Every structure is written in C-alpha cells, then in structure tokens.
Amino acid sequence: MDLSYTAEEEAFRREVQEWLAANLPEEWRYRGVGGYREERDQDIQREWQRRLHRGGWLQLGWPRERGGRGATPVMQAIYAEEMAKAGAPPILGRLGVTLLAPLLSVYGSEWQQRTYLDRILSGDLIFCQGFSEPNAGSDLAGLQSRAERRDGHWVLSGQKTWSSGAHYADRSFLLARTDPSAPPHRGIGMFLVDMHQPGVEVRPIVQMTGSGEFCEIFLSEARVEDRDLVGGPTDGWRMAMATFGFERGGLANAARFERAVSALADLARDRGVGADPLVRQRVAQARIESHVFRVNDLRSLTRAQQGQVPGPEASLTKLFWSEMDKRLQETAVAIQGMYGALAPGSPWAVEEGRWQYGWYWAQAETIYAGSSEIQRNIIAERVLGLPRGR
C-alpha cells in the first residue's frame, strides 16, 4: 500500500483547490440541515453541475480519446476528497453522470452518444435509475418488469421502486425482461425511457426524514424506440454489471467522516459533556474508525492504481462505513440528552436538528446498496472462504 502522493498529484490537488476557491460560492458550502435536498435546492445543484461541466471535471477519468482527462484513480480520489472537504453540493444529475454517461461512452450507439452524452453532463437532461423492484432488489435478476416487441417498438409494463429523483427526472435507464423463457440473467434489456410520456407514473415515497427523493415508477405500456435500447435486447444484465463498475466511494467518504468526527467532538464540548469518560471513549472510537476507514480506502486505491479490478473486498468498505456512521450519529443524538428527541426544524433543536436528520439517514445506510447482512455473507464466502450455509 502506498501512502504518499507524487509531485504531479499534489499539483493536481492544488489545481482543484484553486478552481473551487474561484467557482464555489461560500453560501453553497455545507448548505442547511441535512445538507442538500433536491426538493428545495434543485436550481443550485443544476447550476453547480453546469459549472463543473464547463470546467471539464465531470469527465475527469474518461480516456482523452472520449473527451476526458485520463485522470488516474488517485487523481480522481483527490478530486472527490477536495470536493467533500469544500462542502460542495452534489450535482442534480449525479446518477446519469456517474453511471449512465460512462456506460454510453463505451457501449452506447453513435446516436445515443451524440444525443445524450453532452446533455447528461450539462444537467440539461436528468436521468434516474430503474433497476430495483418490490421483489427484486438484492436479487436483481428476479425482476419482473417486461418489455414486449410490438409494431416496431418496445412496450414496457411493470413497477420499479427506490428510484432516486424519479419525480424530477426526464429519462430513466431501466431494466426490463425481454425474454421470459431465457435464464434469469440473460433475458433482460436496458432501455432509456422517457419519463414524461403517457404510461409512466411516479409516486414519491416519503421517508421518516420528511423528504420524498426515493420513488416508485409504474409502467403501463410505456413506449421505447429501438434506438433507446442500450446494447442488444438481452444485454441488460451485462450493461447493469458494467454500470455498477462505475460506482465510486473512496476518499470522498473518508473526508466526510473525518469532518463529522470533528463536528462530533465540538458538539460534546458545546454540550458540556466533553470530560465525561464514556463520551470521550465514544468520540475516540469514532476517530479511530474514521482513520481505519481512510487506510482501507488507500489500500483499495492502491489496487486500482495498479490496474487491479475491485473484488468482493469492496463489501468490507460498504459494511464498515454504513455501520460506522450509524454509531457516530447515535452518539451525537445521545450526547444531546433530552434535546436529542427533538425533530429537525424544531426551534429548540440543537444545531437545527442536523444530527437527528443524520441519524434518520443512517438507519437506511445499512440497507441500501446491499444490506449489512448481504455484505457479511459476501465477505464470509468470497473473502474468508467459509462454507455457504444451508
């Protein structure tokens, strides 16, 4: 594992910092309780995406021949870390930019690349993801939404769930079963679906946070033209696996947790419990865990820099950060005593209820993107080589 940065990488870090200083307004940093929320901050998030696009940052890791900068994994991690440190807002079309655009740049047709890529990156066209279903989340191959070929186009029916941002999305990159007789992984296609057409209904799912960024999508004979099929009619599973390969975590999360631990220590002092031995122990444990997380990320980053493909050990990262954040948020709420029971937005809530909002979110973190139970099974079977339970 390499813990050092080259002179070129440090120069790149300064470039990112200088660009942020010139282009990220102070009032956009660390915005409000719970950070950025799409239902109230869409305009800022869209404008921030446009600025990043104009600056050439959204294609940082793409090869130069496809319009990118050809940045190494280390440089991409430095960029993500500096964005997190600066408190930069998320972009509005992050799913399209981070998952779909790289996929289309490799597997998309010439028409798809010409029609969609620049509009996705600029934020002019927002995509949501249509993969999970009520009975096909972790077992994605069990999806039941169907796509039938009729009169020269595809007709889609079915239901999707947990589709972030579907209520303001223009399109969805969506999986549907094209051949019910084929083995589960082989009879699936990926479609680019117009969300504004008849036959598409979106219902936000209101969380305990009070927001409804997760949605259900109901398809009732929605139409898709052949040109909006990504790959072939049964290439959907392969496209989905390639899409998952573009997901990133890394040092951005490490920087976020380190900042959260510092804020936790400040909270303990401000509430007058900083000298309590139990509180000191829990804050110290959070500091230790955030450091362990960074070191593990550096190990993964070293593998990526050496051209190695991420393996099942990625489950260690997901399991560790989600459980760690849950403990951190619980500590923050406990430190507040009776004030910890106040909801975000209460005039008496500590720091406007930001920690309670974080605690709400932490309950979901051990479920989405692969639950902790699933991650432990993967680690047991594929990392430790333990026998599979019956």
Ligand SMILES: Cc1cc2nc3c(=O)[nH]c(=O)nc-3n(C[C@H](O)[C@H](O)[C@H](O)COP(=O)(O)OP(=O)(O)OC[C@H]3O[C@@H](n4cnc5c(N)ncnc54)[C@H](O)[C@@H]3O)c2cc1C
Given for the second form:
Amino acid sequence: MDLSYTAEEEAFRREVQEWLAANLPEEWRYRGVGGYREERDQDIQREWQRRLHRGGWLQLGWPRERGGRGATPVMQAIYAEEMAKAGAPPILGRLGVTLLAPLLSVYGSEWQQRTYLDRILSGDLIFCQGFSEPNAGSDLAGLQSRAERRDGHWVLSGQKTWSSGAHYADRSFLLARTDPSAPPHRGIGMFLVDMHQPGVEVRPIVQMTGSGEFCEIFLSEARVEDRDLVGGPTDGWRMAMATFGFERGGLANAARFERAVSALADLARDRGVGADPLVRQRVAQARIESHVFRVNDLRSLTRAQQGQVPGPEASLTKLFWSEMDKRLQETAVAIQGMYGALAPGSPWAVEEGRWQYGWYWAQAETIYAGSSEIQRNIIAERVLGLPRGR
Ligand SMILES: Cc1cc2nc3c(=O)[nH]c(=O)nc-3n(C[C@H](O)[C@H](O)[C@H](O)COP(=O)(O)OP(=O)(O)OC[C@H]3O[C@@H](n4cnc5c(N)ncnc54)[C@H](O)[C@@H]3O)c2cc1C
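And the form predicted together with this ligand, for comparison with the form predicted alone?
Time for the whole complex; same chain goes first.
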C-alpha cells in the first residue's frame, strides 16, 4: 500500500480547496460534527447542491462522456475529506444523489437516465427512499405494499415508514410486491413514484431530536407508469441490494470524525475539564478510534483503487463508525456535566446544544442502513464464515 499522494492528486486537492474557499460561505459551514442545523437549513442544502452540481462535483467518479470527471477512488476520497474538513453542509437530495443516481446509471433504462439523472444531481427533483414498512425493516423482504398491473400502468397501495425527507420529496424510489405468490425476495419491484399525486399521503414523525426528519407514507391506489419501473417487475430485491452497497460503502469518512474529536478536545478544555484523567482517557480513546477508522478507510480505498467493489466487509465499516460516533457524542454530553441535560436550543445550552442534538442523532446511526445487530450477523456469516444463526 502506497500512502503518498501523486502530484496530480495534490493538485486536485488544491483545486477542491480553492473551489470551496470561493463557493462555501463561512456561515454555511458546520462547526464540529454537524447535524444540529440539518432540519433548519433546507434552503442552504438545496442551494449548496446546486453549486456542487454546477461545479461538476456530484458526479466525480462518472466518466467524462457522461458529464463526470472520471475521478479515481483516491480523488473521490480527497474530495470527501476536504468537504468534511471545511464543514460543508449536506445536500438536500442526498438519497437521490448517493443511492438512486448510481443505481439508475447502471440499471436504469435509457429513458430513466435521460429523464432523471441530471435533475437528481441538480436538486430539481428530490427523491426519498420508500423501503421500510411497519412490519418490514431489517426483514425487508417481508414488505407488504402491493403493486398491481391495471390498464397499462401500476397501481400501488400500502404503508411505508421512516422515509427520510419524504415531506419535501418530489419522488420516491419505492419497493412494492408485484407477485404475492412468489417467494418473498422474488416478487418485488422498484418504482419511481410521484409524491405529488392524490394517492400519496405523507405524515412526518417527530423524532427525539425534536425535528420531523422522517415520515410515514400512505399509498392508496397511487399510479405509476410502466417506464418508472426500475429493472423488471420482479427485480426489486436486486435493485435494493445494489443501493445498500452504495449506502454502506459511502456513509462516513475519517476526516469527519477527526474533526469531531478535535472539537471534543476543545469542548473539554473550554469546560475546564481537560486535565481530568477520566475525561482525558475518553477523549484519547475517541482519537484512537478515529485513527483506527482512518486506517480501515485506507484499506477500503486500496480495494476500490484495485477495481474491487465493497463486499460484506463494508458492514465492519458501518458497524464501527456508528458505534464509535455514539461513544464520542456520549463523551461530549458527559463532559458538560449538568449542562449536558439541557435540550438543544436551550438558551443555557453549551454551544447551542449541538452535542446533545448529536447524541440524540447518533442513536439512529446504529439503526439505519442496517442496524448493528444485522451488521454483526453479516460479519459473522459472510466475513467470518460462521454458521447461520436461528
Ligand atoms: C434516522 C433514520 C432514517 C431512516 N431513513 C429511512 C429511509 O429514508 N427509507 C427507508 O426505507 N427506511 C429508513 N429508515 C428505516 C431503517 O432502514 C430501519 O429502521 C432499519 O432497517 C431497522 O428496521 P426496524 O426499524 O423496522 O427495526 P426491526 O427490524 O424491527 O429491528 C428491531 C430490533 O431487532 C433487531 N433485529 C432485527 N432482526 C434481527 C436479526 N435477524 N438478528 C438480530 N437482531 C435483529 C434490530 O437490530 C433492532 O435492534 C430509517 C431509519 C432511521 C433510524
């Protein structure tokens, strides 16, 4: 493994830094771990996505003939690192950009690619993900929403839940059962559903963070044209698995955690507990874990550079960072002593309560994109080769 950057990669890093300096206003930057302002800042996130798209940064890895930059995995990692270091906000259409666009670029029809790809990247069309249902989360193949073929189109009915951003989404990429008589994994289709139609009702769910980031979706005879079916009528499971590959492979990067650990050390100093041996131990532990994460990141990067796609070991990455972030946020709240009990936004809260918000949010990280228990099952069976649990 060669850990040094080439002259071309260093030049690319400078290009990203210069672009950020010119295009990312100071007041948009997240301090430390981010998260807290996420719900309040939809306009910023939309405009930020537009700027990134115009700059050609959202399709970095795509070949030049498809409007991308043909960037290597190392360049993509440099880009992600510089974004994290600069405290760049998230983009509003992140599920469409990070999950659906790569999926459509491989499996989408020519019509779907032409109609959707550019609008997804530009933020003109925001997509949410409609996979989970009240009785189908980890056991996704148990989903019950139905899609029936009627008069030359599809009619969808059922209930989805935990759908992030559904309250501002224009479309959903959604799984529904097309063949109830087929085995669970085989009779599922993936549909691109227009959220602004009479058969779709969205109800935000308020989370313990206090914001309603995700939603229930009720489908009553929602209509979908044939051309909005991704793959074939029973290809939905394969499509879903492909999106999970993009999701687990690309959720976090080491720079984000290193930044958070520095902010944690600052917090300990500012609160006057930097010399406390127990606090020092926990902050040092957070630093060690972020370093372990970076080394593991480099291993994934080496695989990507060699043209290998993320395998089941992506579960190690997801498990590690989500559990690590929970510990880090908990340390930050503990450092504040009694102030740690103040709700985000309280006038007396330390740093506007953003660490408390981060702590609440971190509880979700070990659930979405496959819970920690599910990741451990995958690691046990598919990385370590242990027999299947019952
Ligand atoms: C913040 C957030 C955003 C989300 N956004 C979306 C979204 O945009 N779109 C979407 O479709 N979904 C979304 N989800 C849903 C997410 O994918 C599910 O919450 C997740 O798959 C777990 O499913 P569940 O909540 O039904 O829990 P369950 O599957 O019911 O699990 C309950 C508990 O049992 C454990 N468990 C389940 N099965 C096993 C097993 N076989 N072995 C061991 N333990 C097991 C789980 O680990 C968990 O602790 C989001 C969730 C969160 C928290």
